[in-house]
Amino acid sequence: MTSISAGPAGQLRIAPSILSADFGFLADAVRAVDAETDWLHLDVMDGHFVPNVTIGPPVVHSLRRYSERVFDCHLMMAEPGRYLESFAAAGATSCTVHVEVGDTAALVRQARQVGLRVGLAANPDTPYEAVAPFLGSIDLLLLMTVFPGFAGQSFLPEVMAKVATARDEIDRRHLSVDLEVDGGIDETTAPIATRAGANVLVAGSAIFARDDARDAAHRLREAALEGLS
């Protein structure tokens, strides 16, 4: 179990998603972007909640030796509660579960009990009202800007209204909650997301599909900052 600090909520963070990296060279990919990485985003898919299968705790454990960054694990799983303890033991810093799975309050408590930071995710068509009751008990709200399950999808701009609503509520209540977006984030959409209120940007293809992943992450950060100016 890791005790790595995620830092103060609200700061701009770039979180490269290894879903778009070459799985044969994940350690190299992680090290290549380290200088421009605040958090590392690890997409976990179970073939049930989404129609794809990716990684699990053994990969998290293997990568932990190559990075001291926050491991931001997005659990696209039908039964995340069965695995929270395993992810914590493997070196995850934070685990995000989907509100669509249900039993949200119990999952939040369980994640806390095993020492994880707690995230809650919502799909693009899930209303803000589904996550609003839990804002005071989580560390991270992830509003998906694509439908989860596959990398390389196009950004859905209509989600920005939900991002803006969440940002207003977080700020109004002075909550220590990071607001994350994931899906179709690149140099064009990053400033749109930060302008709406997101402070954690997950990007896969926009970083790892480039010849120079570190430079791509740097340029993504610069673009995101434009939305804050």
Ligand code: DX5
Given for the second form:
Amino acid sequence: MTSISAGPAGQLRIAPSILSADFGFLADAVRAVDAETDWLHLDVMDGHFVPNVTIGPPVVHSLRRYSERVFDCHLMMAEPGRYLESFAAAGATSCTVHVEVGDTAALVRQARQVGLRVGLAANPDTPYEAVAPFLGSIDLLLLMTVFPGFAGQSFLPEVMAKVATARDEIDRRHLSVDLEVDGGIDETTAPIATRAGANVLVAGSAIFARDDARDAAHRLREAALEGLS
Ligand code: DX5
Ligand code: ZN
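After the form predicted alone, can we look at the form predicted in complex with this ligand?
Now the complete complex, all chains and molecules, led by this one.
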């Protein structure tokens, strides 16, 4: 378990996704973007909820030796409940489970019990009504801007209506909930997402697939800020 603070909700955070980094040099990739980013987004795929397979608690544990960042673990897993305790023990700060897997209330409770910050994710075609009942009991709402499974897909602008609805409710109820978008975020789409109300931007390709990841992260933040002005 980790006591790393995520800071106050609602502030702009850039969260590079290591899915697009070179897995042979993960610690270097994380260090390279350290000065220009806030959280670290770790995409966990189980080959069931999504067709792809990526990383699990051992990689979280290893990376923890090199970074004191918020580790924002996105669990694209059919049975996340089997692993929450292992992620917490490995050094995850937060775990985000998908609402599509069901059993959400129990998963949220379980994540809290093991000391995690709790995130809830929704696929692009999942209606806002599916996540709305849980807004008061989570720390982060992740509205996917691509269908999960792979990096490098195109941003789906139609999700912005859902982002705006969520932002309205979070503000209206003064909830301490971060609103995150993930998928196809780059310098063009970042200001669209922040303008709609997102405050945590995940980006894989737009950071780690660029020649200079640090500079790319810097430009992404500048672009995101434009959406807030
Ligand atoms: C997609 C993952 C994303 C992905 C984002 O399933 O959840 O975090 O790495 O990659 P880009 O930014 O390339 O769309
Ligand atoms: Zn993700």
